[in-house]
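Given next, in structure tokens, is a single chain: the form predicted on its own.
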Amino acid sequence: MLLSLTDDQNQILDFVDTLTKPYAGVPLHDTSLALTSDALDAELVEGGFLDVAAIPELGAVTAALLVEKLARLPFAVESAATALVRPLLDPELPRPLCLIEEGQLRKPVRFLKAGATVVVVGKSGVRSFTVTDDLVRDAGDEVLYAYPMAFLTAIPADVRTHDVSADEVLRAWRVGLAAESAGLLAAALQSVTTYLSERKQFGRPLATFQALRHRLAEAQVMTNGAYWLAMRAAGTGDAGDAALAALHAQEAAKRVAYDYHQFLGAMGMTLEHPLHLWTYRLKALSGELGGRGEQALAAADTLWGAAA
């Protein structure tokens, strides 16, 4: 596996860093459960950043790198589905793209709103439709995730069927989930590390206490693993790699999120510190595609099927 980024990839990531610099911090005194920015979204679309997977010399790995980078922002951006799944269906599908599993209407959907494209994936194949106002119910306070979320009330009779296998879409979905989780894990770790380096107890920064350093080191290992597994899955295009990457990302989220809020003490229980902007998104991603159990089963099916 080639671990070095190409010049083109480095240049794109540098451009994204410059573009997103105004959005790298939380607005002063903002205690929102979720942050979004139409301006940021428009700039990404205008720059063509969400379409990099369609460029042969860039492909899915560059798209995954972009998703991971954008996930680090305090502002939630719909990038994973657009960058990694939309090229398999139709690059002109209206955004945001909302992915749901067949038979999962009761679950809240990320970025769902009128005008969005919903993609339904399941045994019946892959179908999509444009959302109208009557198909959306605001989630309100029913869910505590740091994404804009709503409930889909029904699937209309008039849907478009796509000539692509559900397995291929699920593979790309898992790559996107893993890449986005990797970025969220990295941003949450950076936020916690900064706090522990500045907050003092017994006359010294909390980050100097050995017990905390050991747990932070374990979190860094988990975060690094999530990143490299996501990039490997994007590079190989293998369904087993994608399932393993998603599994590790969801396992890492479960392992570290509680620790992070505990490290912040009372601040970890409020919205005054921005940590929730990443950990609450991780909480939402941890339940996607059936959670860790389903990712483990998918990985096992792929690996054992190949060995049979």
Second form
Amino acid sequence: MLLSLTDDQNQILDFVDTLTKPYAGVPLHDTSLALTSDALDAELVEGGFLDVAAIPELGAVTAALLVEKLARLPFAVESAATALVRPLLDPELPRPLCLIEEGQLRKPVRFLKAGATVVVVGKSGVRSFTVTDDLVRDAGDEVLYAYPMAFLTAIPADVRTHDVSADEVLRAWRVGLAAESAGLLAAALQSVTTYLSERKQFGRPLATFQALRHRLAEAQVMTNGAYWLAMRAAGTGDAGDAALAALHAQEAAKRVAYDYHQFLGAMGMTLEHPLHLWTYRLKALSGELGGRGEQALAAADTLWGAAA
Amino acid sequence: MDFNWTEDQQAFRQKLHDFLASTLPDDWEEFSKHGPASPALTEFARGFCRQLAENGMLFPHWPKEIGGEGLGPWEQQILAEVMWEWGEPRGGQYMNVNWIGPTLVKYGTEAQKAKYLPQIASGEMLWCQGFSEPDSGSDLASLRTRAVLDGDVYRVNGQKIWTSYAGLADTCFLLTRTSDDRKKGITILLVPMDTPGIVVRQIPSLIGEGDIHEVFFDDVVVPASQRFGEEGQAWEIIGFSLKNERLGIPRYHLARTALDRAVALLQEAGEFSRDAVRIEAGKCAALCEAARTANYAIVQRRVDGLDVGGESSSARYNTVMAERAVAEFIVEFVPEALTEGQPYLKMHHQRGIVAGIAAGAAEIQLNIIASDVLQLPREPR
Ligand SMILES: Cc1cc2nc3c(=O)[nH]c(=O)nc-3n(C[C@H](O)[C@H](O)[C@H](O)COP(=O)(O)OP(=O)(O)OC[C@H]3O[C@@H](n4cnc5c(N)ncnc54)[C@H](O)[C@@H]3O)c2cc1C
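Show the other one: the form predicted in complex with the partner chain, since we just had the form predicted on its own.
Below is the entire complex, every chain and molecule, led by the chain shown above.
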């Protein structure tokens, strides 16, 4: 057992810190909630950061660490699918990678646009294709999720079949979901604790009211759990661990997302405060892979066998 | 006890539904996407409320002398439920029905009643509520916007924030400070929004178009005759107003309607079969109905002429729990609702996150339950 970071991991995370520093501030964005940066994306690709899982001395845990760290930024980056799922399929697949469940075209898809690779996972196995314009339906300007989102209108006849099991891809998907959620949870918590430590009502900082302190402290416990379960799932490669990590992440998101906006009072309803960038990503993730109930069932099936 | 509506009440509900079905435009649901405080909906509501007024459906629970039909609190609740079920086509005028009207009746001078009640009753007047300030939210009594008496006018300086409808309202129900006494130094002025020196800025938000604003007052001159109540009487008056405001919005009913719609969508998609989904839906329904009955218990107290007291905070918090659960259900199982194509569910989500904040934050409601219902000793300050 070794739960501290290796020198290599420390070094990579330091690199990423330096690289992302210019992107840590929140630019004013009055219109759409989805904040992205092509420049940041290009720098991450160029530095090979999204391919670390394939490097033996780095591996999936390092990929998960990176995904977690990038999720803390105000900018949405497609990192989880690329860093954790793509290595199982073909490291050359064009980005962004969009994961969808077979038969779930009604749901909006994160990062979907022409040129992206869609990976369809389900009963028919694992298939992928490059998205063309005619397959994308814009989700409009008023999407509340803070990711770029669009609808896939159909799955084309001509798809590539991958020689990997759907379960294995689902496992990696869950790890990515958990690692990304962990970063979002941490960033959201940080922004709320900062606000409440400064905002005064009744002549004292709001953070001194125990009613808020306890709920924030519970949020810390959930966030910490989400982080460690995500890292363990990345490290063990175990399907049960992945289901637990995804479940815990989605539970935590449900527990905190509403509270955080509540704690900010009316300020939490504005676009001026950046909190929504993290919480409205967490909301998008909480509907992924069927939500908490499905992760719980997957975990129970793996831990104790499927229901008779 | 009898948990059934009387025949008259059922007929009243049906009459309202029929009226809305025949009066609202065919594309109403898509149109209502603009949000209750948007210019488009506000403009629409002016015409629509006039029609409601002409048909005796704007204030059916008001006494006949001031333009109502003399019906009771149950009918007021039914009215509110039906309006919310249809996405609140009254826009900001719901405030007139719920608290501005009753407050004017109780505390207004004869001249003020004569001036405002007919305008309100005709369905053409929009108010805004100038309470909160940048440094005074939950701690409302710390507010600092100054009003200084100068002959027969007040001069007002300061800033309000989060003011709904400020950009479109005719008149502001404004809280000002006239002396340094924390609660007894607060005075209400009724200020026409076109008075020189008032500047309104809209705040971009997550909850829909044109909802919240900053309002700046720079040496705004208000005739003393526009003072509402006595100097220093504001705290007593808004205690009355807020109780009415808190009750007037049947969010539990909106939440339940949204839940039913979400379930219908899942059924259509053939996805309302897994236990994991069905159990969550069941829990949400229980929260909605618990909130409904808690609210009805308060309505009963009003029917009986009793003070609604701290129990109204309990009903309200219960409603917040229901709204929140349904909003989360939708995000988890019908995620497409937050994009496009389901304006009703999206509207529910946007209003749902506000439920625990506007008109007194949820934690403050919990404090009221603790002190007034449970009679716990207060936190030392
Ligand atoms: C959509 C919307 C519309 C609004 N419209 C209007 C309007 O028309 N007119 C108007 O005047 N105002 C309006 N408001 C403002 C509203 O009344 C305030 O937001 C509310 O009173 C809370 O104040 P605040 O936002 O400053 O939050 P704060 O008071 O800063 O509170 C932040 C958080 O701290 C918690 N908190 C505060 N005190 C305590 C305590 N003692 N113990 C434990 N927790 C505590 C709160 O519950 C909240 O969760 C509106 C708000 C919203 C969101």
